[in-house]
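Single chain ahead, written as structure tokens, the form predicted on its own.
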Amino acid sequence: MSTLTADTPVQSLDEILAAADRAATVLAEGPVGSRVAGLRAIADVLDGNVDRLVSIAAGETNLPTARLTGEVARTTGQLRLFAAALEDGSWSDVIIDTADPEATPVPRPDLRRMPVPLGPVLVFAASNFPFAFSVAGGDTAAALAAGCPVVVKAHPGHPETSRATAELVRSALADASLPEGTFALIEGVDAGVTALKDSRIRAGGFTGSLSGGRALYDIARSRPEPIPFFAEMGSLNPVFVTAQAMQARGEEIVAGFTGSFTLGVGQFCTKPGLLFLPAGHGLEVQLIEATQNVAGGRMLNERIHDAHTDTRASLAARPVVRTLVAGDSGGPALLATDVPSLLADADEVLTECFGPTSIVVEYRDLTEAVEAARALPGSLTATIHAEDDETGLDGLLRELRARAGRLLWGGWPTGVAVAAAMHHGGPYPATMDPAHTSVGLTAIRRFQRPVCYQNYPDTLLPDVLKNHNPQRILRRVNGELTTADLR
């Protein structure tokens, strides 16, 4: 397995940041069509080199080729989703309120609002998704779509994959005639920190551990001029099962849960880490058997394997926790407790164990389930398995809505659809900013800020704000969505 040991040299890093700074003005003022072409060019070149990329990644990450092939497709689909949104104008978020001298309580000036790119974005690539959350992943796609140059700090878990992908991205953007400096790859912890502190970087994105994300966020926010930093970090992703659902489809729930928490050797940020079952559920034997029947697998790297082993051992050693399946020889582990015990030791038990380990928690009634939900930290997802005609779940749903960015009714949280409506975020510690997402079209908003033009002559306005709307961009004009020209 390759490792990244050397930082990008200081002089090279300075040249990269200077080029990104120069490109920022060109991208911000250039036609949207150039961004569309760039995004599609990246998607095409990645698809055209999928076999080579997958081969490299399989050798570095222990991930199976089928998973990696699907991940490349997810990555290119995400790029094309942004390109399509830019092209049809649904990205624009343009709002125009024309002057109204008769408005009360005071006359209204002509106001025209649009988002503008923040400038160069520093993306810290993830370990567990060498394509979809890495060099050409969601953060890079969103930032480029926003009109921001991107500097990616490669993850040390897959350096050769990162370099190969970066070279393809650079060539694609050059072929699409985007300016030099639109994209670059840097390597090494020190180079990443140095870049984050540099005034030419105007925003950051991160996917990874709580400790890493929090440390980088603190750096970004402690700069003389703080910058936005979106970090996606730890998540427990609780699942609550009602008695009715358990009785109706207990075996199906056992199979779905086992498949979800062991998927990809448990190395998904959306892995269900807590399964809440009603007391007396009678599924313990099935849960044990299902978990034991899942073969162990190799984790992404030794560091992640060791961290999982240590966290799992720490959880299993808590007096309030008992072990159902120990997970020896790298296999999945299943622990158990109940709500009173969990609440008595919440600071320790409510710890993310990144890997194939989950905890079954018994609750006596819905009141106790709501009490448990109230104690949970922020998560990316929260799931309820119940029957459609059940009542009395309002309190539980209310608590879960306060603590998660995506609420599932049935199903399992692993798997994040690349779709316009997706929200992949949540309250801390899931992310540092629950208002934003790292998947879906609204991910672009992390790397833009609004600007309002008041009483500007039409000739000096950006094209999307002018009276004439030849591109037929969708705009909200005096409260109504329209593509028409203003008279």
The other form holds:
Protein chains: 2
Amino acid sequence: MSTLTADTPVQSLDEILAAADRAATVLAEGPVGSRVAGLRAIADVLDGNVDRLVSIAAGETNLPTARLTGEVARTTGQLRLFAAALEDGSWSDVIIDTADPEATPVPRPDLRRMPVPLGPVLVFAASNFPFAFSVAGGDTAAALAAGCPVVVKAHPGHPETSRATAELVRSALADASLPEGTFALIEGVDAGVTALKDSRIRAGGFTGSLSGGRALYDIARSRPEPIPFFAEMGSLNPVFVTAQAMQARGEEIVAGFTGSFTLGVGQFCTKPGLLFLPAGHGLEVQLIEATQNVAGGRMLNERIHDAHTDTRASLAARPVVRTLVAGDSGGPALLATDVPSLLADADEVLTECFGPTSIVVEYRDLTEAVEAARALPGSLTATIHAEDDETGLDGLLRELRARAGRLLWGGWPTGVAVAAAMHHGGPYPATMDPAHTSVGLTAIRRFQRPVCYQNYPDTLLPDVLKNHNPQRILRRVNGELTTADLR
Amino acid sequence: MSTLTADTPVQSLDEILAAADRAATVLAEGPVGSRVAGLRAIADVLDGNVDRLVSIAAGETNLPTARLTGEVARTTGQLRLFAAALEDGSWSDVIIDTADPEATPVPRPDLRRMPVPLGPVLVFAASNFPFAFSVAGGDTAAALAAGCPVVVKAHPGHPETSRATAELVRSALADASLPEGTFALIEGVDAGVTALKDSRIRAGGFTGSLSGGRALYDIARSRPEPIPFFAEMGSLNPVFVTAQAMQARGEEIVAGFTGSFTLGVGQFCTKPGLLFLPAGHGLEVQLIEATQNVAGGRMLNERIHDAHTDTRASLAARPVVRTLVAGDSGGPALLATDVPSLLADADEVLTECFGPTSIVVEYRDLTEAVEAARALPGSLTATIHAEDDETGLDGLLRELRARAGRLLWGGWPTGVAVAAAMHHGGPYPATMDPAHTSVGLTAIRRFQRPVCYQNYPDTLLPDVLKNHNPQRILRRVNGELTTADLR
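Next up, the form predicted together with a further copy of the same chain in place of the form predicted on its own?
Whole complex next, starting from this chain.
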């Protein structure tokens, strides 16, 4: 496995940022059609090179070929989803209020509002998704769709994959006639931090650890001119199982849980890190056996492996925590505690352990389950396994909603569908901004800001704001959603 | 004028925050209809007490009665606008993707997404709008509409107005059966900062100075659990006049400009602080005369008066700045410079001077105007006066759009219409988040976050996400906007 990284020198970084800055103006003024073409061109070229890309990534990340192949499909599907949404005029968020000289207390001018791109976006790629959250991943796709040039800071865990992908992206964008500077790859921590502090970078995106995300966020926000910085930093993803559900399908739940927390060697930000079970559930032996039966897997790289071993050891060493499966010999680990113990040591136990480790927490009754839910930090997801006709869960559901971005009824949080309705976000520390998602169509909203034109002559307005609306963009005109022309 | 403030004691602050926290749960679960009723009840009670409120405010702020009366109407109109939008099901931002077992690379679950309130919002009231940006102003209305309890930190410039308004708001919300804790007023810097650091406060809103906004933002964002903090901090609001426009209607522009920058004694965040005129425009004498003819007015309070005098003196003392009208005897001040001088001393000259002071900047040609535009910091507004058939302005318009939230063709930036299409925001330092507005319907978006329900039973979904849609909420279902039931 190559861990060599060629840090981007300051001179070429400056050229990259200057080119991104120039491209920003062209993209902001250019037709949406060119973005659509660019997104599709990237998707096509990645699909066309899937075998080569997967082979490079497999060598760098220890991830299996089937998983990586699926991930490329997810990545290109995502790019095409954004392209389709740009073509579909119903997502415009254009709002028009025509002049109203009779408005009180003051007459209203003609106001026409639309989203415009923020400018060059710096994307910090993730380790655990060398395609879907990396060079041509969700942040890049969303930023390009928003009309922003993208500078990706490669993750050092898969440098060759990053370079190969970047080369394909660059050529695809050139073929689609997007301006030079629309996309660039940089490498090295220094280059990333220098770029983040540069005034030409107008927003940032990040997927990774809490410590990394928070540190970069603090840099972005303490610039002389602060910029939005969207960080998705993983979470505990609690799962609550009721006594009725446990009784009805305990073994299925045991199997689903062990499958989910060990999937991809536990290297997902939606890995269920806490499983709340009713005390006396009687399936501890099955949980242990199911966990022991999961074959170990190599983690993404040495650094992540060591961090997992350390965090697991710290958790297991807490006096309130029992070890059910140690995971010493490379397999997954299962720990256990109960709600009073968890609450007594919440600061230490409620820590994300990135990797194949999870904690079973026993609760005595629903009141105790609610108490535990109240102590949980913000999460990307919260899951409840219960029977559909069960009552008395309102309090628990309410506490979970207050703390999570996605609420699952049954099922498991790993596997994040790329769809318009997806919300992959949540209150801190899951993300730095609970209003935004890093997966799904609305991820575009992170990289745009509104501009309102007041009393502009029709000829000088951007096309989507003009009276004539030949593209049939859906617009909110004087309160009514319409695709019609004005007047 | 009373400047007495009774700081909120720590004990009652804790009770206020506890009550807001309890109310947050009730509001988040409660029907939207109760928010509608609450907003309308506040509007009604303020309108019913307009004379008394205006009389108190006039005594505290030096603002004239007519202006204050209009401001109450603006405030109640704003509350009713939010109420109407809540009733209109077309603003829901509900996105539903039903299950698709055939989706690739992985089957798609049933996903239903809606915005939910963030929780208790702390609003820091402004000095210059004792009604519209204060206790029952835009931030309060938007947060209540979003379903968040509100704690307002009163501005010390108008304590009696704040208390009288708060008492009316509290009684109106109680009459409308909203939960206790939905609204509270606190006073004093310490109480404000203590509340901002409290984990029960989930977001903040602010209107005021750059230094104040940035300091509070830094507190909000360095909490153990950081929260969104939306600050609108005023700006320079540049106005560019072309040679053709100056020739066609120079005197009208002079009159409009002096009217706008001295309106309300220059105490608006949209006051035009920079007027770019073509060199040799020949109307300097008229500008001086028009400025001298504006009667002086008392500023909001002593502190603001002193700050204006100091900033004006600093600007006038810059070697690159000429004084056209000194404003020593209480009237407005007009300063002058040219683009090369401005660029040579940009850090000092490009400073907002809150009050009746503005700077005329002469440019030699459009290239120089564009160069000046490039040096400008982010602004709430940017205005251009040109002839409708003029060409060659693309570069200037592009630079202005890159730096402002609202772009005006003719007219003057003071006077911010409360409408769906309004955007009262802009890149830093105008605000801390360029994606949001503090005026107009979309101001609600600041105080909500999405939640996505995955595979929930219909009975447990919030009403707006259920299959049956009797309220005919507009929803995006599998890509199509529809008010129909599902299935």
